[in-house]
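The chain below stands alone and is given as structure tokens, in the form predicted alone.
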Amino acid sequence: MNATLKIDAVSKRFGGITALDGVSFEVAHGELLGLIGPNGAGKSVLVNVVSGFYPATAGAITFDGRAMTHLPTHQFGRSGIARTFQNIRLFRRMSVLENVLVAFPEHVRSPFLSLLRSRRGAEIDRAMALLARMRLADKADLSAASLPYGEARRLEIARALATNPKLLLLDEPAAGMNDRETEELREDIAGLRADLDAIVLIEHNVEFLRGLADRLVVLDYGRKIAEGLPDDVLREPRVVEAYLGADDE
């Protein structure tokens, strides 16, 4: 396989608590991974290890052929590792254009500062074609915090894309949307797909992800428990008792 990013018996302990418990596996060039599990597996702990914003401990992680796991939060962003949040993080008081605009890496150092000079036609140009391209150009004036929170999902995606990444780690971004807005998101993902080299995407929404994802991977208590295709792990009793059939799924 050729891997944009390696997961080798990575595990993360809080005190005596132990949410990630020697996970292992690969990501390949090009692959829409899903992972799955039932609430409290563990999953967006590992995101949050794999973006930098927890430290291992114990295990290793390497991207795009490059050791990551001593390195400290901010390498892993500049290496080409953006994500989304689980729980929603836009700064309200901005303008949805404003919010595309800070997240651009040469205002990385100083964003806020950098925002008074971003006035530039071909910023804006750039903001407003990531905006377009998750359906919230007509948003690009309003208050990030007027938005409803299907398009705020949006809104995160949007930022994440302008960090330039090459590997997308998206928690949970169908989270609170009806129907018609799942159905435009899932195809909105698929088209990233050309412009990354990988997507590791998390989601309750088992149907969301069959036909989205190459491949399935699925925690239980920090836990790796299966791996392969999506229908072929769904039929997997282990999945089937711990997932898609636990009471609050």
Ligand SMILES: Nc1ncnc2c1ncn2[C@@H]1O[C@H](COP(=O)(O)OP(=O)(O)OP(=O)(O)O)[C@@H](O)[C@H]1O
Given for the second form:
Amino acid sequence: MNATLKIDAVSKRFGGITALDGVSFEVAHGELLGLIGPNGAGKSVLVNVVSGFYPATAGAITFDGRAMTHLPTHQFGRSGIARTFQNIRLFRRMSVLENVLVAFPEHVRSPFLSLLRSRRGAEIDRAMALLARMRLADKADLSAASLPYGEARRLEIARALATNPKLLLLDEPAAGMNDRETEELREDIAGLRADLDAIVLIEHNVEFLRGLADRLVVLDYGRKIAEGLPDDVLREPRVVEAYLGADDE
Amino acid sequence: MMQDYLFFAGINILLAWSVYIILMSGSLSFANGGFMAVGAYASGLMTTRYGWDLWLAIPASAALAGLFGALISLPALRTRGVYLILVTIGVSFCMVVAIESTELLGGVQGLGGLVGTEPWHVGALVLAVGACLWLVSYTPLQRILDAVREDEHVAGALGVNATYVKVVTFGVGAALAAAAGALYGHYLIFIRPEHFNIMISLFMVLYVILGGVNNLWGAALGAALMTLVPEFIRVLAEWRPTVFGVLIVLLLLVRPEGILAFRTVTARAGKRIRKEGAP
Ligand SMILES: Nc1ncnc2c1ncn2[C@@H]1O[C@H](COP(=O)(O)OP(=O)(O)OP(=O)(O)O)[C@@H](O)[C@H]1O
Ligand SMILES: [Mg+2]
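Would you mind giving the form predicted together with the named molecule, to go alongside the form predicted alone above?
Entire complex below, previous chain first.
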């Protein structure tokens, strides 16, 4: 497999809790990988480790051939890994438009040089195009704090896209959305595939992933218990059991 | 006398901005009285002992203090919140003690012969620094500072090197405090360690908190008010610390973000919203 992201025997412990226990899998170029598992399985921790938020306790992460494991968070962002947050973390004091503008890579890399080479009009146009894609163009001048759940999650995606990423990690992007919003989001995520090298999508609702994800990885108690094509994986007894054991949402 | 008041108001506005600049990336510094001392003493030595021109000594001492501030912030920024505040308070104390015990700097007796500052010099620097801060408040830099201040981890995930940003703002804030200190010293003629004690650092922070922590106007307003009002109402002068204390408590209850609490929006979509064909 021609992988963009390689996760090799990654473990993450918090004191006595083992949140990830030797997880390994790869994400191929062009792939949309669904990451599922019951509550507390370690999905969000995995996203945090892959985005450089938490250092791995053991194991290795390779992205586009680069060893990422011990790099500081900002190097993950600059390498082309972008993410959203399960507990939305927008810059609430800024406007919707500013939340996108702030992420443009040329300024993020050299914030002090931005004084010399900002092209304001063009940048606003670029940000508006991203907002339009996420159906937020009419909200551009509102405060980010004023957005309802669904739109806040979409804005997090727009902000992540503004970093011009290769890999996008989405942590339960449909949480808190109604059926119509969820369906729109599904279409929009499908539409992003052309511009991204790969997407990793965490979602509780397996119906959301069916027909969207190329493959699924299933975590339970910090371990990978299954991996493969969605229809195969969802039939596996261990997966059914893990889901029945923690039947929620 | 009027000139004196305006001079001190100007100095205090510069000092309040030196605190505000560091606060722009999210750190509260109680070390700026120390940076101010570096500026006053360094430029004092350069001019009185080594015969430098004041207009060379001021930028040189500001650069020195900037470097010093950046260096201090490196270990200090590893500590967070209250601990960072304690570290900067420590720096302020150490600075005074260090000056007191250094003969070259005149020790407790102080250092004399500093001349050359005119009140309009301070006015010019206030205008220049204010203009810079105002211009910056519409740039990508302002947004990145705001991001680091609000959530440095998310800023990091976007690719911002938050440590670097904070170290630089610390250095710039320290340099400005030093420039103000140099102008101040060369107006006073005679400087002593107690001119730069922890109370001075504390007052600078209070100007900003009182005036408003989110924009450049708040810091300037807080400094101007707290310098000038007591001078015109003599009763207040004696009670300055008390009035100040009561005001701060009242204000934090009523307006926790200061008198001028607004944040300047760095960019607007405006007319573009309709062009994009919103639903
Ligand atoms: N910062 C942390 N400190 C300590 N324990 C943590 C931390 N983050 C996560 N954990 C623990 O790690 C385990 C996995 O959590 P994680 O958030 O990854 O679950 P999840 O699969 O995302 O679940 P959910 O579907 O509820 O979001 C949990 O037991 C959680 O309590
Ligand atoms: Mg989670």
